[in-house]
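Only one chain is shown below, in structure tokens, and it's the form predicted on its own.
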Amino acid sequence: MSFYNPSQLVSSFEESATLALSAKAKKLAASGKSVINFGVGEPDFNTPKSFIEAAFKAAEKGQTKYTAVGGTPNLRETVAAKISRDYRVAYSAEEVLVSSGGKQAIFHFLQATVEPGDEVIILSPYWVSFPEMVKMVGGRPIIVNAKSQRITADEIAAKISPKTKAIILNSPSNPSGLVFTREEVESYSKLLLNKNIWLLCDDTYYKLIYSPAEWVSPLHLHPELKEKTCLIGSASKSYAMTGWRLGWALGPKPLIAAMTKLQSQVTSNPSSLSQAAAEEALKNGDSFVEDFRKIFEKRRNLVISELQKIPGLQWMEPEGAFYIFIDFSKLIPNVTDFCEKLLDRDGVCLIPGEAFGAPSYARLSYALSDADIKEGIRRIEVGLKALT
């Protein structure tokens, strides 16, 4: 019998379903099984050579020591300049925290703002870590379930209470790829104009948008929301740098100071070499991002054309990121069981929608080759037929 008993904290939240299933898929592949891994939330491209060279040159010059906790001055200035241009709102380096991935920045935001019992509103379907992180800081995740695929401001307003501390918006969405329309962003923003509620914008995928969708930030429409908004970004997805673990948060100076204080006692600074690579990416990486975006758009179209061959399947139309959220409700009663069998029997990894607050769905990441996409969807069809 093990001496260890899980703490209350560990027992209060769930393991990341996306990481757990992807790890199982990788283990099966390492054992020799043919596996198509649609569960991986990362680009299959290598990090552009110029970003790697920037890190190498930084190492040669001696940038292998601790940096300032919140990031090097050069990188924080670069992030501030990039976000100021893209959001059309002025940010300074003092309003930037650089972290070991966007996930860490989100967690520090919640630690810095949420007291035990506070409520945080999360729109469903949601990224798996949002509710679990809220639980970890003693907050209560309040889930907004849409009557249709698009959530209205009225549905959000119905969940606001005196205990509401923050609302999380994620556009483009992981897991659905949905992008909030200008009208939706305007209606959501108006809910906050006269309320003491934080807005957390997870904009990790904002560079990966597919026509005719348009990405709009609440700050584009209401710059005055800046003083109660925390923006989250990452080098991981758009710049193919998931393993470099580099993200950032922007917000009011007192908030960023508090988040930096937390980071100083948790990890200290993110990797000095990752910071050098990210600086190069943000300054000179837009052409790579556009190339990646075009490839993902073609893959999205391929996925949809292949899924259309399977009668009974429906999905949320992806307008950004590199995910499609598939509705299996007309074909199978238990999507989680189906995903487990699909991996073990057919060698295909999908992430069950239960982890995202939508049990009848599963998430498919199309950050794979065309050949793997076609073969993987063929195996999904085989797996569905085996149930009938």
Ligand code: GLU
Second form
Amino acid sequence: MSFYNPSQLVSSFEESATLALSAKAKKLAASGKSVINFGVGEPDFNTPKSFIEAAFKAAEKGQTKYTAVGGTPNLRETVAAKISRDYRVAYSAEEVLVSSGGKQAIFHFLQATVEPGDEVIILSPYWVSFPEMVKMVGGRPIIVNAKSQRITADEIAAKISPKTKAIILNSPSNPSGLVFTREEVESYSKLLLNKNIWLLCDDTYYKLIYSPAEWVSPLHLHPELKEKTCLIGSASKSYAMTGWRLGWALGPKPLIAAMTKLQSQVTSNPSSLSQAAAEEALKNGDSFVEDFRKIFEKRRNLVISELQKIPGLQWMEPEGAFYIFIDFSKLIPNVTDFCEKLLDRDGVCLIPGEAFGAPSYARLSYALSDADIKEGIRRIEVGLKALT
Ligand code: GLU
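Output the form predicted in complex with glutamic acid next; the form predicted on its own has already been displayed.
Below is the entire complex, every chain and molecule, led by the chain shown above.
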């Protein structure tokens, strides 16, 4: 018997399934098993050398001390300039918080806005951490389940109540790779124009879009939403910098000040060296992002052509990010059990859709080499045959 009893807070939410399962896959691989890890959403590329060198130079110059809590003035200005260009809305450095990953920024947004019992609208399938973070701050996640794959504004409107504090939009979406169309963005934005509801845009993957999809932000169509919008971005996926833990939030000054106050008591500043690397990435990294994007697009096409060889599988057609969300409902009754068997027996890791709000699906992250993608999908086929 342990002296430790989990607190109410710890008991109120689930561990991150993406991280837990991927850790299991890595452990199995370390023990000598051949494992294809389609689990965690993490580019397989190394961080570009020039970003690493920027961090190295910063360290040599003595930038190894605390920085301002919300990020160095230079990085905040760089983020503000980039976001102002990309969103065509002017942001200043005071409207930027730099955090240890986009995840931390999302959490501080929720801590800064949500009162106990407040509702936060989340579109399904959703990234695993959204509902759990809402629960952690005492809020209620309100899930919008689409009748078809694409969610309509009416379906969202039906969930809005006097208790709605915020809505989270994530395009391209993790886990589906879906990108909201211009019409969808317009119809979702209109819902918010005359309401006191925060809009949290998790735009982690906005640089990873595949033709013919186009990325449209609510701020492109309705810049006036800026006063009630919090934008989230990250160096992790576009710049292959997951381990550096560097993300940002942009929003109205009082919101950013509140989030910075929270961060001051929790982690202080994000790593000074990660900030130096991210500044280089944001200033001079566009060509790397474009190279990565093209590679991911080819892999998306490869994944689809390999999956087409397996009868009975369906999926949401991914238009961005590096995920494909596969529907196994025609073939197997319990996808969570299947994923466990796949990992233990066939050495391939998928994340069960349960954690994303869609139990008949599983998420495959195709941030792997072509050879691994082919081998992994072959193993999925073998795994399915063993069951049917
Ligand atoms: N966001 C990535 C994923 O969905 C990284 C892991 C996590 O933070 O959940 O796999």
